[in-house]
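Let's start with one chain on its own, the form predicted alone, as structure tokens.
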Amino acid sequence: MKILIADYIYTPQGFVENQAVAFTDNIEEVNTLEVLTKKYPDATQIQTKPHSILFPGFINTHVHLEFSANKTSLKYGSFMPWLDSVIEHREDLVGACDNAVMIKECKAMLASGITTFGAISSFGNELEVCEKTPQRVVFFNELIGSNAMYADMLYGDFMERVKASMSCEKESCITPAVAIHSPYSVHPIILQKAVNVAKEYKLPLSAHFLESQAEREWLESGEGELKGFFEKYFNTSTPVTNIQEFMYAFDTYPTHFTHCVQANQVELDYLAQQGHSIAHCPRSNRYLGCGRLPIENLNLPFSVATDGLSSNDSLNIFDELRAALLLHNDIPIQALANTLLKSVTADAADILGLDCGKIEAGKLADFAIVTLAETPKRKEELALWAILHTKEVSSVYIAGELLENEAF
């Protein structure tokens, strides 16, 4: 048994002082620090640096490991010069993500406090690096191909990769979980198989949605600047699926929507009345032009995520949530600063159907640290102070365990 002692601790009640937390691989109580001397007098007693602050760990729900070595390659500016760019240099980006590259990049999620995050894996060549990183990962098998000759190859090779992230060692952490890469990209006959199979094990369902504007046309009605990319890449000039068919088939299991800035207030009220969230990713959206998510107008849960570095300079959920306050002008910062680090704790792990997130007792006993430089005046500030200046966090635990300095 551990007890650790910060000045503040973020709860699902809010930022409390004069408590102290005290657990061993999940958390067993939250209370003063009299209390628990006195019904855990043995435990090993813990005292974070002056100014700090106790969160529980962050979850970065949406993340591609594989595009982790593009720096400069890819085009940012507008969606589709960025996904053509992605093709022209797709082999040699992937072919310089190795192992060593990813490892990296957990580390430095890690370093920002990110002890789970959720892995968008086109091929399963991530599997082997998040079953070595610390971090709990929620492994989202990616299911991609619109042309429905191929679909049962591509089923297959699914399937495969679905099921050895099934067959991971409970030590790894990992938990297997199914996406959608988008509307435009996955036939509806697998796509409805992918569904089946997340339902049939109770398997986390993720997809991209309404991600840019080119996509809702060319969804809506055939027309636009993706009209001409399955022209020239996959000889069609018709779309497999439209808006509508493309959410219904979600319509009996919640599923964790990323981006969907282009869907309108109907669709998103949609969504909303069957259960679903959505990953809102502001920099990867700011960086291809895709536009802003309305977050002030929804409805339904949603959680900040870095998506991958072919769409962003870093993986850092500090750096994401700076992003979203300046994005997110509209609403006042104080209350925007909460809604925030909320969506990267409880809200995220509610979505994720993960037993984190929250500093209670009974959750895992997953810690990130923030040490402000100084006292903070006013303790209605503490969020906003904690996301404006850090840039990494001074401890984390996993499990119970504090990590050395070297694991990230």
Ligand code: BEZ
Second form
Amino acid sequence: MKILIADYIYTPQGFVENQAVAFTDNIEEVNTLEVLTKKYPDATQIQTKPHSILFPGFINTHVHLEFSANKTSLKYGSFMPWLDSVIEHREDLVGACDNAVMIKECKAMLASGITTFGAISSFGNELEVCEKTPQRVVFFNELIGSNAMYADMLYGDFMERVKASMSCEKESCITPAVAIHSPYSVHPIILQKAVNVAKEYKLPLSAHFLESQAEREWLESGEGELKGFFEKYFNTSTPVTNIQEFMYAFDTYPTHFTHCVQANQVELDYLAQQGHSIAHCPRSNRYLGCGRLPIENLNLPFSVATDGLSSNDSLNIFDELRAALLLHNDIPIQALANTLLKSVTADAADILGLDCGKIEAGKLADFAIVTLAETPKRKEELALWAILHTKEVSSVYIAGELLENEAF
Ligand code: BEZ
Ligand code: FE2
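Got the form predicted alone; could you also share the form predicted in complex with this ligand?
Below is the entire complex, every chain and molecule, led by the chain shown above.
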């Protein structure tokens, strides 16, 4: 048994003072140090540095590690030129993204306090890295392919990857999962088969949805910028599905939809009614000119996530939270800071069905320790100070084991 002592602990009831946490690989109890010392006299006591806040480890629900080699290859600013540049550079980027590149990015996530991430995997290339990384990984095997001619082959490849991730579930911290690339890029027949696989094995399910205006226009009317794209690369000029048909394919199975920036109120209400959630990627949306998700009006749970380096400049969760503070400039900043911290802890864990993300008895002992430079003058501003002043956390614990920042 270990006992962690910090000036503040971020609990589901908010920031609390004069408390400590007793834990093994799970959290045993949150109470005063006096009570915990009496109850667990043999426990190792760990005093964090002055002005430290103990957070549950942060959860990044949506990242593409396979595109970690991108720095200046892909075209930012507008969705369609970006998608064209993905097609142009995809092979080079994936080829340049070896294990060393991906490990470096896992470490960057860890340094920012991310102890769990959802890896969207198109090819299965990052499975080995995800097995080795100390973090918990929800491994989203992605299905892609709108051309009916190749659908069976692509579905077969997808199922091989699902099975490979299932087979390493026991020896690693990997949770196998299913991702649907998007409505415009997945044929409805294999889409339904993949949703059924998720249902059968009770796997987390995710899909990009209504990211751009071009996607909306294509799905609604078969027109717009995606028309030229499909004519050029796929020799077709009709979409394989529409917005409603795609949404209905996920009925009765709560799914984590990424972006939804271009979803209207009727669609958002439908997602909410079906128990779905949203992965909100503020920097990705801004860099690809997709618009702003109005999080102030959402009536469904959402996480804040980095997306991949194919549409971002870092996988640091605090960089993402600072960007969210600036992007949502009309929301009162203190309330927003609190909402954002919840979105990468308790809400993200609930969305992915994980037993972490909260500092309370029974949860997994995953922690991120944030150390402020001086004593915070007002407790009600802790969330904002933590977001503004943290580039890297002091240390993280996963399943009760310490990983010092230097050792990352
Ligand atoms: C498709 O298979 O339709 C597709 C693949 C990648 C990007 C867009 C569409
Ligand atoms: Fe994505």
